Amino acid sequence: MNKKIMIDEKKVIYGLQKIPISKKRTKISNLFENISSDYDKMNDLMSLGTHRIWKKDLVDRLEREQFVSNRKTILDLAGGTGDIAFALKKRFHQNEITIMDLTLDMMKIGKKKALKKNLYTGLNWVAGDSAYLPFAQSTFNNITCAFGIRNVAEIDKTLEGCYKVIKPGGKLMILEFSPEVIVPFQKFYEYYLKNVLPFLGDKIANNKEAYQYLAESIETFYNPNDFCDILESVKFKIVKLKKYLSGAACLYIATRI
């Protein structure tokens, strides 16, 4: 890229540090395609166990948003090893499901865990960038994504995209790390971030920059509030919040009106 350009273009939160956006871009895709083959242990590690709970009560939650007998669109942003892909359609058999994520090697291990599921029809996977959504207006009943919202190079520009192409009454539903957590709990969890999380990232992944980043990545995302201020800035109207272990993790619910 010309330098003139990088040097004009807006500059996004990487970390601790801002660069440009196409610049994020491309570390993240490759940060992925490094840590894709141990992704899914790390996530155990990183949650303690509990994210699978936590993506449990986002999949319960949006079951009680349709009717089991009718069919739905379904767009799973960030969705590259399928936890949620996977969940929604054993739930939902006759849903139809697009996994949309910007790391192909994330994406081809979540094809290899759909044939070992036998989960062969009714799951659609889009290689591409979540600020620049392939689709038309009003395509989808409801979009999840997990932990995947705070590493997109452009939240606002994304969650605008999400907001075009959900239908009327669809919900949104994001479930993300959070900087904060009830007081008597933040200073360990902000020894977990800056010191457990790498040292496991280094010692089980043998990639402690990356998880290196993915702790920073939590400890400069927004606030719940502020979360919540965004997405109803972009329109949506009914934004609800949950929060998990102590405000480690939350589940934001927007509709569209």
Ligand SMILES: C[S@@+](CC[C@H](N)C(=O)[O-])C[C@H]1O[C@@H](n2cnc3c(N)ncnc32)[C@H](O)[C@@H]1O
Given for the second form:
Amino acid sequence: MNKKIMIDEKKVIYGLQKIPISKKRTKISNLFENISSDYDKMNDLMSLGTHRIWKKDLVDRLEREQFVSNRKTILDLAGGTGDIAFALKKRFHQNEITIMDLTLDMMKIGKKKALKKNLYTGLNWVAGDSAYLPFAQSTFNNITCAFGIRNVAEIDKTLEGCYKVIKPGGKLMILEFSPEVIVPFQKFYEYYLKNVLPFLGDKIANNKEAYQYLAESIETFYNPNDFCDILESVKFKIVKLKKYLSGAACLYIATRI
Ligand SMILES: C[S@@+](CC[C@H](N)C(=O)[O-])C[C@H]1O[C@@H](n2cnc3c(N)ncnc32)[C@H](O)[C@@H]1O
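Next up, the form predicted together with this ligand. The previous block was the form predicted on its own.
The next block holds the full complex; its first chain is the one shown before.
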């Protein structure tokens, strides 16, 4: 019986391969556990610090969406080591922010950072899989997710869950890499993903395989139009698609109607 379930389990993209959902979940969790201590340093190096600008822009745009200043509840999905949650907490002191992530070691680093930054109170840390959100319907005013969605094993289920737990009128803000950049830079971008990223992963984090996966997961992620279609297929309405660095990263702002 168990054997049959294993054979029939739906397969999903993991880098360049297709593997069963449960295997992807385990591999992803192990991968981020292994790179957790180098994660922040590698992010700065790989993006030459630009991930900070994109994350700040996400928070700026969220501020524009939150016209009134009273208390809001925000879920930062696949929140990892807490960058988005800390930026949100600094900007909106009254908001209640929940960080959810699959990998305990990523959140452990995040909690240490929160203590150092004196931002520990008012942040809730929840361990779990984004496809199985342990929250009641219409719990959050907004949901953010930075560089997490392409790593989750069940993207559709995650988005459907987001739709349920966001209040009507609330925004889902997803920041994610795209496999496409504008034509003059496409070859360079592909070279960077295939060669530079695994090289840096090897030299700095001593983990070429993990960074090779991260590069491959970008190459095989949806292009922006297809990802907008997926958001719309789970009933979100696309409000804005903002591209950064010639399209290498995209911010999807979608409304729960
Ligand atoms: C590239 S990191 C992004 C972390 C953080 N949001 C940032 O921008 O720095 C991806 C994160 O997604 C988390 N993740 C992957 N699959 C997940 C899932 N199914 N549910 C929740 N978190 C998941 C990983 O544990 C990891 O912390």
